[in-house]
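Below sits a lone chain in structure tokens, taken as the form predicted in complex with the partner chain.
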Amino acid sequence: MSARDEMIARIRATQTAAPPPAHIPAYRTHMQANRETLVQHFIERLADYHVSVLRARGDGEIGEVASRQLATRNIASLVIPSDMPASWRPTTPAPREDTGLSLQDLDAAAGAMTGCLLAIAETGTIVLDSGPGQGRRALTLLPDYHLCVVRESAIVGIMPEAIAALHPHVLRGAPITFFSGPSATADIELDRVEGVHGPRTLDVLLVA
């Protein structure tokens, strides 16, 4: 018997009677809050993670706000997804499109700038699905700095809302990354160190 058949047989041997229909107790599926509150909540959570928040009143301002922040952060080289809209692109430093850059090239870049699919207010989480304006996973992983553009309209309240929104994307095979603040460890004497692997600094650009 193959391992597969044997494991399935072992499992079936434990099934005695027909199982009663599963009853899953109810829990919250959304947060009762208006847009303004959601945005406020999200910003507070980001502050907990020591993430800086920049604001833009519309798409037209993104490039300009980004340029200023990149200068403040001294980001000398920037990679972006190749499908990033023109109005988002900063002028300095001149961004380099990821049209199949090598991992070494990505690793050598000082920063990456991308959009995201959605964000979760309750936990200050940003979600990527390698969709439009986000690039592939390595792009937001190797550079030490990440500037992430989040539309206020993309902020949901709690995890179940995010999961509902992600469902069609996952069915299409999209890889998903949730990130909540920068990476962290407390492995040495429980002292919390922010920024281990992946970008050690994260800035969020909120677009109204």
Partner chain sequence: MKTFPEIAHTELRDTQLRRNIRKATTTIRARTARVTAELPDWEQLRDAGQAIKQATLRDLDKHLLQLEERVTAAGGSVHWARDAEEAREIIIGITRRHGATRAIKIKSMTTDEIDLNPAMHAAGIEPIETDLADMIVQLMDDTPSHILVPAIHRNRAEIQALFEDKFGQGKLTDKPTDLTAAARLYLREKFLNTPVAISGANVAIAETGSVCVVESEGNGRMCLTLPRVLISLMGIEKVLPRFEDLQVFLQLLPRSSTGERMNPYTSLWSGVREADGPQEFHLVLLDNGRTKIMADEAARETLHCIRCSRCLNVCPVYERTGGHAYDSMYQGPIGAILTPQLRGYEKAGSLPFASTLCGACYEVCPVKINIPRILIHLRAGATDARRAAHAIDPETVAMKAALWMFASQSRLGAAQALGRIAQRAIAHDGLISRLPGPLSGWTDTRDFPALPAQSFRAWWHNRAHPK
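Output the form predicted on its own next; the form predicted in complex with the partner chain has already been displayed.
The following holds one chain only.
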């Protein structure tokens, strides 16, 4: 037996199999809450991230509410997905469709407006998959401001619910983006800096 084999044999001789755990916890897969409670949880988490929440009673109000908020934020130029519904589109500023805009054009825009796939109440997280009304990933990363339309019906309770809902989208190779509040980091001396990897400011327009 070589010295190596002897050393490995000694290590193996000292090892014992760990006993199975006496109790395996039952992990939550759903949040037991009604729609109103889910929406309230989501709004509270957004407040933690200093996100302004706007409300619309239906698709017909989205464009009007968006126009008012964009004026409040002094957004002079806006880019949107080319397939954004007509009723969502603000009148001021006149939005520019992303029909293959260059990265320089997207970076020069003051803001972007999109929809989303779903949102998570417990964490205040919004999920995009570049599906209808969302545009490509660069559209929501380069402009400094993002106005995101979230339907109340698209809010799930906790992360496992979101992962289950995302499964078919992952299988088709969709690019999935999760974000909770505006882009921020505190890597350097724990000083929070916003706008490092994406929009510095996020507003959410909740649609009943």
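Residue numbers count along the first chain shown, from 1. Just so it is clear, the structure is predicted and the values come from calculations on it, not from any experiment. The term rigid core refers to the maximal set of C-alpha atoms that superpose within 1.5 Å between the two forms.
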Leu171 C-alpha relocation of at least 2 Å between the two forms, rigid core basis: no
